[in-house]
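Just the one chain here, laid out as structure tokens, in the form predicted alone.
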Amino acid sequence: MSGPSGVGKSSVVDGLAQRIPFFFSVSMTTRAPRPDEVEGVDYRFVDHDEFERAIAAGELVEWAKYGGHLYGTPAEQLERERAAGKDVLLDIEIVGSRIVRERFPDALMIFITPPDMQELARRLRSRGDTSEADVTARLAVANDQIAESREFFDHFVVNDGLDAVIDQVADILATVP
């Protein structure tokens, strides 16, 4: 699943929990935590050379900077997971999402939008640790990253209410045998 920054990736993500099983991937990050993030849950947050130590050891399936921050998805756990038969969730940006569909030809790529850029902008600003100029940055990469998404990913939902979107990714998820 990927989408642009203040979409609701997380909340969706969360709501799917409560009603479907899988394997949350934890992506890694060289950001500080959000105030209500928890290592491990949410990302497991390392320094730049850890991160840079991961990519030089091919431990990553994907990587992506964003922001002025690193990103990327242990393979190790999603190897793991995927041998064990479970479904497995990764909450990614796009161009960690196009070495996804290269690396897995066969995965399930749903794309979040935002219902248009004036509630994505209202979003940012809500959450209360983005900078104007943040702002306007990430809206600009919004852009980019729907206008992207268009050529490989499988669905579009909108994020216009979060359990109606919840319901929507849930029952995308329910056709895939």
Contents of the next structure:
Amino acid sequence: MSGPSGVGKSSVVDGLAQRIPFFFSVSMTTRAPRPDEVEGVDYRFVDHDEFERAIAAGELVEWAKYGGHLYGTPAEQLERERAAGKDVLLDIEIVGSRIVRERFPDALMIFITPPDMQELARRLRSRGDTSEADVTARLAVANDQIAESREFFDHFVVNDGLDAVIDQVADILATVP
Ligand code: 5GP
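Now that you have shown the form predicted alone, what about the form predicted together with guanosine-5'-monophosphate (5GP)?
What follows is the whole complex; the chain from before opens it.
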């Protein structure tokens, strides 16, 4: 699953978790934790050196720079859970999504879009921890991402209400054999 920062992906993931079984891929990041985030649950928070070490050791399926920070999907948990027959849900940005599309051609790729850019700006600001410069940067990135997503995502879901978007994503997942 991908979509611009602030579109509500984390809430969609949380809502889905109440409805269907899956393993959430816990990414590694150099970003500092937000107040409500838990180490090992939301992310593995690491410093730059540790992230570089993981890249060099080939421990990441994909990684990308976003908003000045590094984010990547650890291979070990992904392979372990897939080998156990579990569905694995990744919440990642678009550069990494393209790599996942190439490495796992059968991955189901869902892109969540905002109803419009004003709403996205409002959501980013309402987080309270994102600076105005960051909001501007993320909106510019979002524009590009939405355009690029058309090239390789399977499904597009507009987030104009959390329950509705969770229903739609659950319906899409239910179509997978
Ligand atoms: P945030 O800092 O708001 O949690 O995340 C910023 C962006 O990084 C989001 O679009 C999120 O989906 C993306 N992201 C989180 N984890 C990963 C990852 O492992 N790989 C990639 N490529 N993007 C990620």
